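Below, in structure tokens: the form predicted on its own, a single chain.
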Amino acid sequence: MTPWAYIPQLFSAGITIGAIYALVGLGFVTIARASQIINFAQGEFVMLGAMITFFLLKGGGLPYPLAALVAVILVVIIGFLLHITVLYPLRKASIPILLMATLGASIFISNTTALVFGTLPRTLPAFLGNQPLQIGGIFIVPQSLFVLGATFLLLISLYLLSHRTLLGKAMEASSTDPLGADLLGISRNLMVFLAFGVSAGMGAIAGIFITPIFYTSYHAGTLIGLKGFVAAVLGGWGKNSGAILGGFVLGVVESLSIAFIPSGYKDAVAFVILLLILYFRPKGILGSPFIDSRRW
């Protein structure tokens, strides 16, 4: 068969992984809009969500839904602790120092995970079984349909939080008009604190969604975190819609590349795209300017 014959199947797989990149990219954007910090520990939230769920499920004997819920709550708490212990004390530091702090936190979390949970790859049971469904000439794993449906609901929930609740409007005001938020008495410190919790929760959910399809391990967060960052830059830094668009575009392009280049080079596609987008269109597909709201 020619490479073109695999395109529909690869496109389907790309949509699934693109949904995960979109969630990770949204995590980056959520924190960056509130504080102008690029949190390179975002990928570790993804890894922790999957690893904690695995050990609560296998070692703790908890039911799958409860194990996943507890894992998300624990990762949210870790996100809060990251803000309180590492980034809040450095809130007046320069951007390079904040970047190094998040990189240091990423290394600390991944190595601590290796010590606590071990270094072996882990996987989770599929939510909807492992028997592939055939739609036309495409075989789709039921977990992929679950990922897409659940991601869509999560994105709707995030939109409603941002635009239909007082808390969401306060977070949005802190990012779009910092001075106005200060005049209205909105605590930007609190908004950044909550942004870290929301970001950590989205990362944990993404990890739980994707691990039944792909294995996870203590170092898996680094790569998926970097790809989520590429998705956010590709779509248009600072915009939720940009992170969503960039995630799906990156997932599809990365998956389709397997038809034309050796699969071992697949992970390099994201970074080639990053270089091209920074060179030819630094503002990303949707052309979003960056909002300076770091003085929190």
Second form
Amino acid sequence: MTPWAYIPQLFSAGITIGAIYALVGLGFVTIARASQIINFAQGEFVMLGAMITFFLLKGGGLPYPLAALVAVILVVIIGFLLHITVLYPLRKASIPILLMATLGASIFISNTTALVFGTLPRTLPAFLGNQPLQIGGIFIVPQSLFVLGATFLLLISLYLLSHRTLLGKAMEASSTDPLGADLLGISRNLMVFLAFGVSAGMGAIAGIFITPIFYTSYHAGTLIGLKGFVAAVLGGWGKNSGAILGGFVLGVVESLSIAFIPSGYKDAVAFVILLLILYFRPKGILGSPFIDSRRW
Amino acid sequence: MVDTNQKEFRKRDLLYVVPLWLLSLILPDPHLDHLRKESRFRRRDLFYLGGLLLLPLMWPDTHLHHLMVLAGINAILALGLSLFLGYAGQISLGHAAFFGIGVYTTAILTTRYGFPTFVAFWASALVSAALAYLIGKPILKLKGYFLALATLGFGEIFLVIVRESHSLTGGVIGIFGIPWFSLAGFSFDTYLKQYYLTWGVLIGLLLFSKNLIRSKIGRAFLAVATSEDAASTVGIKVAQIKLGAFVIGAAFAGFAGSLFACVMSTANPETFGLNLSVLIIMMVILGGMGNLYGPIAGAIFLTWLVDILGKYQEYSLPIYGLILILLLISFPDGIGTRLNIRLIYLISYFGRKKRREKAEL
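Now show the form predicted together with its partner chain, given that the preceding structure was the form predicted on its own.
Up next: the whole complex, starting with the chain shown before.
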């Protein structure tokens, strides 16, 4: 069989993983829209969501939806804690310090998870069984459809949050002009705090939806987080739609690459794309509201 | 740079006053710096040098020697990065990749082609610098987080290539049996000899950096770090200066990598991941950016810390992450800087007053 025969199948797999990159990328964008911080611990939220759900399900014996809900709430609390304990004290620090602090938090979270939950890779049961559906010549796991549905719902609710509520406007304002927002009585720290909660929750949901298809383990978060960031930059840094588009493009390209190059090089594909996009079009496919004005 | 309200004495400073009092005697005096002739060899340098020479002889403990060898290698890495991060003000999360390139160049040249280690030592730096030139040329137009991300991407690509090209690098298994460093028939085969080798190289590179910082190029680094726009208006070619700092940092990493290969006699891709890049940046930040002795102190401190934490096995990495965060929160501009400002100011106030008066005469 030529590699071309696999392409539809790989394409559908790429869409699924792309949805996850999109969700993680959205998490990055949410925080960046409220402040200039880039939270490199974002991938850990994905891993934590899946890990906590697994242990509530297996150890606590909670029903699946309840376990998932509790896990999301716990991860949101962890996100809040991350802001209060690490980023709030460093709110006036320079970029290298913030970068190192979030990377340090990422090391701490992933290795504490290994300590508490063990180092074995874990998986969650699929929501509706593992019987693949056959559509045309492609096999699709039902879980993929759930992943796509969740991405779509989260995107809509995030859009409504940022464009249709006062809170979203306030977040946007504190990002665009911190001083002006302060003068209008918008607490910048509160906005960043809330953004951390929202992005942690999105990460946790992404983790819970993806884990039935891909295993998760304590160190899986870093790479997913980085690729989510690549997705957000690829689509257009600072735009929700950019993160979604970038996530799907990245997922599909990465998945299709398996057909043509040795699979060991798969993880490098995302970073090669990153270097190319940063070199030729740093503002991403859809353009970025941040890059030109702030000269990042 | 020094914020005036940082000079105030706070009650919680008492917590670390006592153990650090001795340190305050040998740390540089921030208020004398601008009065001192820069090129003069100072008493403090003699103190450091004597301490370095005598340290392994006073403690004949092989573990300590090995630790100091690693600290020296890390210090070379941190020194190179400090030119890029501390002086030119750019972030690189891919510095470990240049270290890896140095290690693999030495490993491949010595084991496959039988080159002497001394030749491989220079070749490593050259290959690292050449690659840094090729990589840096396109990506150094980025700034801040995006530069960090791009260099991180380069580091990850390097790791994947090393893991996958089995015929050249031995894949995940790596390369074994790299010979000891030898020069004119003298082989550095014990930890004690390696200690003097590593720190000798470090002192050479330190002198090079000190002169570099005082040269036109070094002043340009500082100008670029302060404001790229202002630097370009006075005729500094910002892109070239950044590229220069990047290439010099990479060459330092190449030297460090070569020494590392000769000391450990193995090359393994797991050594050059993101964790090493994070560690090097932490050394520079904790030592204090824009200071050449800082990264060396930071390297010794963090190498020692990692070694101590290694004893706690599975608890080591969580504690490590926690300590990194705590150090960043309490000393965001470097341990030395904070010490200079708070402690030395407090404790040796009167002594320094006399010295300052003397210097002003």
